[in-house]
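Given as structure tokens, the chain that follows is alone and in the form predicted alone.
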Amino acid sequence: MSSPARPIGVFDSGVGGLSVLRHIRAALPAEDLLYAADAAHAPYGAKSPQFIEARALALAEFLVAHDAKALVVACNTATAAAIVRLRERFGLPIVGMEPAVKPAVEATRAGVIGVLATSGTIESGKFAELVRRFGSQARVIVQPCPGLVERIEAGDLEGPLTRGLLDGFVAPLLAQGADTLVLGCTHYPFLTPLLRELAGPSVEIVESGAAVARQLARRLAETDFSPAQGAGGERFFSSGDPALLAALLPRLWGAAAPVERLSAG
């Protein structure tokens, strides 16, 4: 039987995956969690699939070297670019992100949904297949959001620059009748209060973090790992300046914590 003390590894290009980590902590309170932010190479959205795949493999190697028993790719762009290779390389449970198109299609009353995502996610074959599978049941309007991840990485969740960017992305979707918005990037849930203000109370906002946490719990239950006991802890790593991530943790994670230097690739 494997040791129950082995942690779960979670990675993203930056702080976005913290929105997923919150759901994982709520679903699995006893598990130890490792979070790796590839801030030195963020954002991933406009980078080549080959570059993103290489970074994902390096981050996964780093987390596996820290004895991770499962991996969560808490980034839609990295999932699209690298999840197949990761599953080929590593023989452990690996859970990725998928924009919540299916639940959005089920939720829409008007038959129109808007998807906010990075260009890397939107241009991927994985996303095209997702829209093909579920898009016949509703009109799917796709909106790339250049610059939005950078605002969130800077900790600007409601300033005039962020507000102007987000309004420019959302207004065309609402004008075309979208009553349900999909947050197709793990950074975007941190803008939910601002998005609700801009879109109004009648617009449904859906994201994938809770579903990913449930899937991770299911995958762990299928393994031979003993359930963790007690209260789990977290370790945070960044390939950029650890002080920058540490400064954002109280706001985005809800508690202060030390951040260690990440050397991967």
Second form
Amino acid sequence: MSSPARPIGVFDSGVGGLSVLRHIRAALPAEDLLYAADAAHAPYGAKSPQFIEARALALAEFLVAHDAKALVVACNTATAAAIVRLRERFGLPIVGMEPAVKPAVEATRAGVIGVLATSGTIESGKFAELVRRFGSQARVIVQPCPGLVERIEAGDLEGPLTRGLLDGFVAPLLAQGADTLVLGCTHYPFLTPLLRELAGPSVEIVESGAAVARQLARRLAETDFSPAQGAGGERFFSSGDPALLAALLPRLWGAAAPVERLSAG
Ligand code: DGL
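Now that we've seen the form predicted alone, could you pull up the form predicted together with D-glutamic acid?
Below, the chain from earlier opens the complete complex, with every other chain and molecule after it.
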């Protein structure tokens, strides 16, 4: 008799990880997915690495208690702060995010790339190492984006406030010759239509969601000997007001779904 299918646990500070969850669903249609949004503590961007690490451990505990067989840290900031500790603590496949600096360096024709990310990601040792490894072939300009995650959490993907903020972050990168922009925060792919409008058609926009979903599929193929067979389902959890996440799901996930209350840590 085959053992019951176990879900994959995915978490982020809020709705950003839904941009990754879409790629995971496309890559692994049969898997059950748990999504945990730490909305009570979002945004993570400017919080201390110690605080973010504690939150990541609490969210991982919650997902493992729900029988997760693998974890995806669908947040660049939490990956930078906590992936090492998570891997020490939990003996299951754990896939994290990192800004797509390597693909951007390969894609740029001008030799200049702009990285949009939270200050937590940009100031991390992991990011410094990434730029050291892959950034020597191009000029890498980093741009923290304070306030942007809050606009996306509010569901404002194209209003004047979001447009003004994004333009203020992107215009200096374009003025310095960047022809390739890295979305180094999982919230930002939801702004791709607006960014495309602001940056114009010739600028390349790169993100890591699809690569992370492929990496997860590879890890599961190596370790999961009773893969899911049915039609995969999702369960959504929020540490904030479940109604707020539920209201955003149709637009950001593509379907309405119930949201359960998450208490972790
Ligand atoms: N979505 C997250 C990331 O990829 C964190 C955003 C935040 O909470 O500041 O970095």
